[in-house]
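Heads up, the chain below is alone and in the form predicted alone; it's given as structure tokens.
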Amino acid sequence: MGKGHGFGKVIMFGEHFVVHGVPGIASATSLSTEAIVKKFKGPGLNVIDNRKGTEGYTQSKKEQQKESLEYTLKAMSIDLKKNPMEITLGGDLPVFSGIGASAASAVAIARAISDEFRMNLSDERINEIAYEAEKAYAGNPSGIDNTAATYGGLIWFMRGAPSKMERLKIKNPVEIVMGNSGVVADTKEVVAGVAERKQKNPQKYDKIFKDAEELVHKARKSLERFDLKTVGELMNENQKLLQEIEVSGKELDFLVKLARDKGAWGAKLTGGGVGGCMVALTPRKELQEKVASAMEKEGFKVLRMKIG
């Protein structure tokens, strides 16, 4: 039996720019999904999934996860008619879209499978394996999801090749708030749309994604002198930029205000958006608690966390 783990992840700064070189920062979150894999009397490949979240995302991405096991075994070398095989998917990492489900999976899967074969894979390569799996739910992804699942902490990220990871550090943990909008979203296609939308109005978008790159190198710098309050400031800047893009949703611009409204120092959308999820920024307990009853009152479901 082999047993293995990823992390959830937030995004800061950078969701969809990120794709296009922009530099994000992210950070894992406390929880993750656990996987456990085991060989298999049938034939193939049997996967149980225990995870709990947002009502029809499991179905709906049913074709996706299993395209994502067909790239994990194939970057893995492994031939399921040789090696049939049970994965079984649990943890406390809810399936909501916007939190890294996907790629937290990928990594759970991947290092289960290291174990189970006795690979001793490194984090690099279990890091490699996962953006490949990651293909099939968004196209072409950037890179971070995967990297925060794998190596977790905070993080600053930078597409290319190879792509630039840098470990950030604060100055303390920091409380935030995810409110889930309900509304399970297809990032593949959300990520397509970004890049079409790029390509027929290049002066329109290229003004916004120098915009992007300016405010999170702002942000980076806000966040290591522990300026909080900047760092909310350019959260919600981040926000705009990404309604610019036409990625954000009734749901979640909903949230963004009510936290704003409640106090948050900032909120903004967390992930491939359309749907998932959003993020509020909420030092201190007593706030991060104000927001998310607020939340919680308004029928969303709610994560209380803390980044760094």
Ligand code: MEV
Given for the second form:
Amino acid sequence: MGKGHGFGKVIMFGEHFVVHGVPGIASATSLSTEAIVKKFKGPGLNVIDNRKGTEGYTQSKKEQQKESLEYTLKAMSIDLKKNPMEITLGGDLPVFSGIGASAASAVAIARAISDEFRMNLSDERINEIAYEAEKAYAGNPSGIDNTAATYGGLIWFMRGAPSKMERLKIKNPVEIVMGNSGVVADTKEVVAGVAERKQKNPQKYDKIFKDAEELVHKARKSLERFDLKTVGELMNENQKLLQEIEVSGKELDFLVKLARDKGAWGAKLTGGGVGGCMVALTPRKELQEKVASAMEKEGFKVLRMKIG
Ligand code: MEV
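Alternative state: the form predicted in complex with the ligand, after the form predicted alone:
Below: every chain and molecule of the assembly, starting with the one above.
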């Protein structure tokens, strides 16, 4: 039997822009997905998915999960005909869109297979395999999700050849709230939609992408100075840019407004958008609780977490 885990993530700055080479800032969640791999009578592959989350998520991602597993096995040179296996997914990370559930499972599965077959793969190699697996879910992923899922912590990520990851240090961990819109989104479609609109409207999009790049550098400096007021303001500005590239949604905008009305220092969608999750900066437990419970009162699922 082989075992592995992968962290969830919350993108604080730069989703979508990061696909096109703008840096992004993400934090791994303390919640993670666990995978167990066992030998199986066969034929082929049996997947048991015990993860909890948004209704319809597992069903709507079934085909992408199958494709993702094919990419994983190919990258790991495993022949299912010779090695039929059963993969069980669990852990405390809920499968919401926007929380990096696909990357967390990709990393967990790669680690569990490596463990089962005594491959002893490095984190770097696990991250590469998970990147391949992510292509099934995101089409043209930047790599930020699988990198956060592999290494954990608060990271600065820039896509490139090779991509660059730096760890960010902040003075103290900070409370955040993640609110789930309850809408399952197809990241692949949303990512492709941005690329299409960017190509059709180069002038408009070049300006927005330039603003996003300036913003993420300011955000890094503010985080490192522990200037949370500015971090919050920049999250609000980031949300405006995400609305301009048309990746927000009715439920997300509602939750973002609700969080700000309840005193959050900043709020924006996080991850692929359209549906999925938003994140609110809520320093101190009392504010975190106030914002989280207001969302719960409206019937939304929330996670109370810390970054840094
Ligand atoms: C999805 O969590 C983040 C996106 O920027 C896609 C990616 O970076 O691969 C939308």
